[in-house]
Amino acid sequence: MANFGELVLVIGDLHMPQRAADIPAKFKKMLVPNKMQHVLCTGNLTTRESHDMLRNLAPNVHVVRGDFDDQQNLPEQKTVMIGAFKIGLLHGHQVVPWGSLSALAMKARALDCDILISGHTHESAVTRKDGIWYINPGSVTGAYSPTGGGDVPSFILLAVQGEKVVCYCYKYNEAKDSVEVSKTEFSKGE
């Protein structure tokens, strides 16, 4: 069996049941308990049931509060160490303009992280700028977003192998009822 390292599910902006009924069935088949070691969630779970579903997927679950989350005990932001990487996690509504790499770079410097994970725009993206990786998992449900994003359900899976990360971006193509996968690899200090 291949050693993928530590598997990290990066997910967010579920907005169930307010903006989306459910996670696509093809994704649900992939998101099975105990395959991943970590879940990093950018928030907007909106219900306790969604939070419980994430806790059933992996032993280490980190969730930050989105602008539609009522759970006051969730932090606005946090950092976690996985492998050799310090990962910053926030929803993204705190960063103006939303999704701006320049604005996100200020947050990444403040958190002193190698990878910054944020959501809110509902658009998946993996971008590198000035030695920092910026990851947005999009919306796993494809929930409507007033910013114009979110019609394509998506999530990210990171395989952290010490000082290397293999990043898989999964997007659901509703017209073809298929999952499309793209892959990016990067190493610490690149």
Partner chain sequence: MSAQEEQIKYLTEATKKVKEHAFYMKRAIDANDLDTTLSLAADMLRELKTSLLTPRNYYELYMSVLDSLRHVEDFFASLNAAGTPVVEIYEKVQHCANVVPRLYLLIAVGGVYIKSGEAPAKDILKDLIEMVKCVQYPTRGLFLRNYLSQTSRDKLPDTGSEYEGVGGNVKDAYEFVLQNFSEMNRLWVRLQHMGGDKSTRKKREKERQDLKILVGTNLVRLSQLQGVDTDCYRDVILPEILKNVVECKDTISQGYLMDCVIQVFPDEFHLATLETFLTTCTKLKEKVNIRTILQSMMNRLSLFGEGEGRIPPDLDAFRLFNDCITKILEERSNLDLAEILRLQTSLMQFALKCYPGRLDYVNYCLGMCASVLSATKSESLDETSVAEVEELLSIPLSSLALQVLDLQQYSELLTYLPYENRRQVATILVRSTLFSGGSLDSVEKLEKLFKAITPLIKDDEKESSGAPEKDEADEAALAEFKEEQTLVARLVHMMKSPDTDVQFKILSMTRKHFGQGGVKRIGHTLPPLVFAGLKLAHKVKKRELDAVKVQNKLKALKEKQEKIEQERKERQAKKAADPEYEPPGPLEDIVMPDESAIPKPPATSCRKVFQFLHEIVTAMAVSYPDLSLKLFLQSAVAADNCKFKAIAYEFMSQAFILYEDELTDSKAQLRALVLMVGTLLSCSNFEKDDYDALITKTTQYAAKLLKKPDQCRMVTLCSHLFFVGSAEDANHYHDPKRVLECLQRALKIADGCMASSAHVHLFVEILNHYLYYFELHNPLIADKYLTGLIALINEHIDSMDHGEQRTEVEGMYRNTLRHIARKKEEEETKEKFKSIVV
Second form
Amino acid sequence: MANFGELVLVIGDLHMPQRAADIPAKFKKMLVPNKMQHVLCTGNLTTRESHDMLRNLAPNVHVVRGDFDDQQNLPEQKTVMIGAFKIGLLHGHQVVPWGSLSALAMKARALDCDILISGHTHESAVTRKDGIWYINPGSVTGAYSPTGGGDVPSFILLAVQGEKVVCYCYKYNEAKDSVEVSKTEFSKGE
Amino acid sequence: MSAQEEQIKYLTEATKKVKEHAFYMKRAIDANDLDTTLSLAADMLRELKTSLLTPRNYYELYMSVLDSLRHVEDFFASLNAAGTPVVEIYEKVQHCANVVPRLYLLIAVGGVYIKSGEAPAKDILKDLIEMVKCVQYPTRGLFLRNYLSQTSRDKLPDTGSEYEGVGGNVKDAYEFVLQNFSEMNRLWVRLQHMGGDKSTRKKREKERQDLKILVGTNLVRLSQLQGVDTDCYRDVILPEILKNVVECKDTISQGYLMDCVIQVFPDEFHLATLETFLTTCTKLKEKVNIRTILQSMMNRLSLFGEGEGRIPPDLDAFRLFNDCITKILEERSNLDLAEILRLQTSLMQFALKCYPGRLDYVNYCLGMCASVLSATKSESLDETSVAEVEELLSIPLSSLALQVLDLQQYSELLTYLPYENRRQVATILVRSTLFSGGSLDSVEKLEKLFKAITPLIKDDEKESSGAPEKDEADEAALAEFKEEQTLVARLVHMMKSPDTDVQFKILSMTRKHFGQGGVKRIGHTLPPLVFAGLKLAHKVKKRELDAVKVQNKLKALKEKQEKIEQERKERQAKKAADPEYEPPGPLEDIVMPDESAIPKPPATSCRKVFQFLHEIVTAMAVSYPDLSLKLFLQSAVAADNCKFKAIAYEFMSQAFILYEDELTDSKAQLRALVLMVGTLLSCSNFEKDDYDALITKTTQYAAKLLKKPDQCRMVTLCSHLFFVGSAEDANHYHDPKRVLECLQRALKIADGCMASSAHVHLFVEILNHYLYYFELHNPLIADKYLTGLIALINEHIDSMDHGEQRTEVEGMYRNTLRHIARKKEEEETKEKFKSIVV
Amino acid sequence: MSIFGFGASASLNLTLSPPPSGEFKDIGKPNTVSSTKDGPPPLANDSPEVRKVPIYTGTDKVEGTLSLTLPQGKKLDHLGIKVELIGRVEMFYDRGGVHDFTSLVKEVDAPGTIYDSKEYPLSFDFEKPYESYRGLNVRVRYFLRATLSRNYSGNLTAEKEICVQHITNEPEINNSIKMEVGIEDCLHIEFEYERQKYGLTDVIVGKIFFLLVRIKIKHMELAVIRRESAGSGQNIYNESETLIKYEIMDGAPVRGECIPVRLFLKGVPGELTPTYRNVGNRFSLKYYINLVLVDEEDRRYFKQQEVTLWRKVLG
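Switch from the form predicted alone to the form predicted together with its partner chain and give that structure.
Below is the entire complex, every chain and molecule, led by the chain shown above.
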């Protein structure tokens, strides 16, 4: 197997069982233990089972609290060092207006991070602004969102090699029952 | 000395003697001395006369004797090769006065005899099988015959073998094996009756179990005969075997041999003889576990059915098994209920595997159980039977999932189970339904499902409640309850009718059922229903819009058609008046769409869906205020999205009421407020007055938070409410003054947080907001505020205690300044930022 | 060599021509020597070594030569030379007794003086009514004895043993032995031997049916017994000898079982002879097969049947 460096699963907004029955089977097959070193979860697991599932995937699991998470012990936000990158992680409902990059930029400055990961909108995105990478894994279950996002299950996999990151964005196409992947690469200090 | 030690002693001694004799015997063989060899071989074989050893130890001894007997066999063969006719040796060994050694030697020569071709194989086999009768002692006889079976294995005149022809044919081969089988079975059975009282019975049974393979080997031999085809098996072999099985009247033997038959013979044979086999099953002793035999046969055929083969269509295997079971039930009045249920369960399993399409079979089995159960007088079933019924009802779930609900008997049988067990079955049913991935697309289907899984949906009237009490120490029960409710919740997402009207009916009906679940359940079951409703609302809205579009189009078409009609009439009139009249061109022919093809507006309006949602959330509001508040907010966004300003406002108001009336915990308040702000910013269709009212309230809430830092941050956050959208947006809302007021107020609060040293942190956060609005061109946020704030921060930051907090603040501040610096350099912002003094 | 040291002396020697059958019998030490204290008078030519003795049937002519050997230059006066052929029954029991049932004397030379070694041809043509036999208490012997009578010194004698065997034709009537025996409510069996009369190398073939088995049988055997009855009236001496105990079944059969019997007479140790009904009113010899059932407490149940043995071939 090629050396991808450290693999980081970025996943969130499962909303099971409130908004979705399950993660698509095609995804489940991909999300197996002993492949990833880190899991960064934007929250809204909502149940212990989902939490346990993530914990089985990788040795390092970081979860922040989503707006529908009841677990009081989950942090609102946190930062994690992976490779040369300081990664900020939060659910995103705390940043208003929801999904606004300018607002998120304030958060990125506050967390002093190179990459800011947030969810909540249920729309996966990888964006660069003012030297910061903003990553949104979307909802892995394609959970409903009243703002019009969702419907397309998605997650993101980061391959971190020192100062380089390859970002794979997986989207599930329900009509075709297939998984589509797009790829973005970036380096620190670009 | 214990019996075990005694055994070891006997075995050791006997084995030692065997070795001694064998040693001298081998010398005699080397000296080519037949007479001495025979006499020493007889001495060695005499050790097998012992009655002291248990079957297992006797086997050990037998193996070591056989080991040396091979040399004798080879010696005979070598004598024959050197010119001695085997018949001479064959006669000579019979001079031995002891029967056991004599017969072992006779078999040993017999093998060489057959190989030599001096006499037809069949004649020698017949002689051997006749002579071995002389050993009637069960253990010794069984082993002697095993040696015969082993020696003759490759010397039978089977079809295609080298002994076929003069040596006989397959008939001679199978008759030989069948006879040996029959005699061995008799010896084996007789072992049971070798005296002793009841206490030795168990011991005997164990000994017999140890010996069974010797008997079974004969059946293996039969199955290996090339010349035995299906006809032969059906007409001769199986009837003969079964005759022995029935006639021996022995429980162990019958059980073992029936199973053996199933295991050793090929599927094709079983298919050809199923009826005979099953008829025999009904004739077995009462203590024989017929169920395991039938199960074994059914498994065998199922595997065949699942694999490459197929059960021939003219063989009604299900009926045959069923007839057999019916007969057994008739004749065995002592069968307990659990066993009867197990039989039916096995049959049903068979039907599921071999006749996947035949739900009637499954239903039939269930029906049989139902009638047996209804005939049982006792009010409550015993534990085992309950477990059986539970098993019976669980089995079809994995393959049929929801289809079980089409089985009339299924639900009826469920009623025989106590609440607890019904709950277990229900859990499996829900799991299989989820796993099967089928959609729940009709009200009828759901009605049936809910009936079947009632124990998950509501408490039992009579018995204990399924929902554990809060103060209950039993965490496991609580976890199980949660798990079950999670399953039920997931079920909601399987409810997918393409027709929004049907979908609404489904959700309404589900709501009715879930509503009866009690406070503990609805916290789990209603939220998914809310989200399903929200999803539906968007769909209905789209349908409504589509319908309007179509109606508009249709209206336009009709108008056009009318115009053309008018024109036609005018032209006709002109033509009538003036025959010379030439129309300017042909008239367009409007084809009106088929009425039935026109999409109809939904019977259930979007508004109605929201009303439905309102009811659900309101119902759970008192018990789950925090959750309900969030659901109201979600609904508000959705309603706004569907352009229902009033409804959206109503949802917001409900959320506010909950905030005021139910949320007392400051942390919960903070979390709720954050969401309220986010929600308000996501809505864009409120009437201005309504919006003003809402944001004013929100800001007031923010200012009333318990902790100063929370107040400060929330007020800052609220500033966003006054500056929505860009100036180009049609429904933007800009109130620059209020934004500034919020930020200034926040600064003031922050200034009051010196005690907790949070003020610098807050200053930097507020600075960022100034910066945010500055960039958004809020006319009142001027460069001087930024410059001032930076100076303020510079002033305070150095006085901060060193530590984590300071590092954090410094980082954020550094980033902020770096951002300003960047903006000062960028072409398009350079001008705007140049006046800010850092 | 003369024991008196007079150097070589005259000797008599009997030589038999090969018998018409061409068969000889190996004879070892008489099997009776050890069994009787006051045994038979030692025979001149008895020796422990195996000897080959010609076999004659009852009507065969016995022919041969008597040779008189004289040392060179000697003469011999004699009172006559005769050769006797004697058929004799010897009894060892009680005080014993010898009874010659046949005695035939032939004068081969009249009294006179003989100067040279000389040979006399011999030919005896006579009926030999009984077979040679060596039993426990009884022996039947045939021998030739040559006697040269002299006045002063002792007689010169020579003896020669012959063996007589009678070949019988296949018996015309040879029924099977079939019988049901039993102990009430305990055991009921039926046995069947294919024939009653057997050649000496035949195989006894039969079957045992178990009709009722209530005793715990350990095993079953077939014994071959020879019974020699000598004497008459008050002084009958019966001597039974079990020649072989042949195990024919191991373990206990159940009702309805049928066990095969096969016994090779050839395998019976010791020498089988035909059945002798009556030998010169002196003795008889009969054979029996004895079916024995042994139960777990070593009780024996048996049934004895006489079988008639006859000789098919010499040897």
